[in-house]
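Single chain ahead, written as structure tokens, the form predicted on its own.
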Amino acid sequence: MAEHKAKHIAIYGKGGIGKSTTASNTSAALAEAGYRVIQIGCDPKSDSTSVLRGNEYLPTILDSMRDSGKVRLEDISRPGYRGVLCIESGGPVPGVGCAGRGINAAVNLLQELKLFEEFKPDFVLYDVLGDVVCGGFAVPIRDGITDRVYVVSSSDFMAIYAANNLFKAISKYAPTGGAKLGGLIGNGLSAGYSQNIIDDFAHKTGAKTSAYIPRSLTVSQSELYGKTVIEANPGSQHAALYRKLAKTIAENEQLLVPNPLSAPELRSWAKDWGDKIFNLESGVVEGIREAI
């Protein structure tokens, strides 16, 4: 009989950018779907799984472990929508320690505790802080714990640049048995041009482009009442694209390494793009002169 191989999935991003969302609803499609599924927060504020249950409270890893010397699989996860089973990192006491070292330390547990053999899932989901790749956060990806990362990105700059970044850790650990990207997220995309900022960016650095989620209230709302798209809304567009991202994940297996930009060619490439938009607001049409 062969070994049950679980897919192990880090999903970065800016922080704000919705990359929780983005994980949590990918969760509950993939559970919706009929696959086993975990989801790990790997972010300090402990709120990654909050919409697959309810925004109920969970205990992290971090805190049990100062308050118990002895942590069990249930003190520290929790079955949310459609079976997910929901566990937070959680991070140091404020003020004190590096937040990312709580990562190291919470897979390390879970490796204890058997988790993976003792559930079998089909894909582990880590929801990991992207806005600076420091040693802590970048664990998923160095060390072997992920085999892939896809990264959310708005068309903004910020968020570009934080992808941006993360393509370079991508880059350096992936020939020695690092993640390999997996795609871009374009997420909160508004303006008319926002997905072709993401394309191009995509293009100009080798990656691909997975899926691309427009803004929308629905996912407000459906957050607002502690809950998935997927389970609050199932009907609607925003729960569409979420079950084709799902399914795009599950299926993918053309995982590359990106080529990121320098510092000097993001700016020149952003300042491009500014220029772009900028006469596009304005009604310049390029190539055609004012006659004289």
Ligand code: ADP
Contents of the next structure:
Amino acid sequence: MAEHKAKHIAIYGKGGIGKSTTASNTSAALAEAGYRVIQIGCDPKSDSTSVLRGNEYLPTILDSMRDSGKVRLEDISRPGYRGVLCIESGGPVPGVGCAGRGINAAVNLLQELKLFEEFKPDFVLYDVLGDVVCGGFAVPIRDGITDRVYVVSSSDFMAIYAANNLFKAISKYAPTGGAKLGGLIGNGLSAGYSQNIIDDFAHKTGAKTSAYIPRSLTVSQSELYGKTVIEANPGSQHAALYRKLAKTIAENEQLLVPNPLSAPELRSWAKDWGDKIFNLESGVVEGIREAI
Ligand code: ADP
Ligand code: MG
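Mind giving me the form predicted in complex with adenosine-5'-diphosphate, seeing as the form predicted on its own was just shown?
Full complex below, order starting with the chain above.
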């Protein structure tokens, strides 16, 4: 067999935007296609991999490190759906310490335990909270841990604002060996113009859109069953969308450095969209596609 080289992929985005849902379904689809996959939750919420393992309890790396001197791989990892290896970095005791620093400790421990040499993954997905791009949260894209980032965003302004901040972090660290952008993933889209907003933001920042995932009850229902859509509703339209996204992520080698908008540019871009939506909702224009 050829040299075994894993792709290390970071999934970033604002809290609650759908990172864990998107990462877990992508992992499940990659595993279904026969790849060896590890998913590492790097969010203090520690629920990244829940739907891959039926909500079973899994001790986090930071909790295990606090509780015992010596942590073994089997203490902090569990095989989930189709063998996806699930790991949660965990976070500091609430109110104390920097959550980002936990990511660093977790990555160091996994390297010490020789996880990647032994498990020989094809893909490692890091699910990282991106509300605050403090030094700690930037670790996965800064220090050569991952080489590509996917940013999950809805068409809501705060999600785009967070995506733009992530673009700033990528463009800052990419020249010195940091990760590049694989693409933007539109998630939770509902209004007809949501897709246009995502596309327009991607266009303005030189990014590419990798997928559009509409808001769907199938996703909510699967989560309530403690499963990915791939497992709970394998024949659904959303399962097909996640398989397509997994294939795009697996094959994409067009990584780029985005051009984030400045604060005034972002404000005026948002205001223009406010006007367009107003015109659309009040019937001044018929279809937004023609309006831009
Ligand atoms: P994050 O990891 O970014 O904090 P989650 O993946 O946990 O966000 O998603 C937050 C909530 O939104 C969950 O309840 C999830 O089921 C729901 N959700 C995510 N994406 C979709 C979607 N496309 N359609 C419907 N619900 C979604
Ligand atoms: Mg999450």
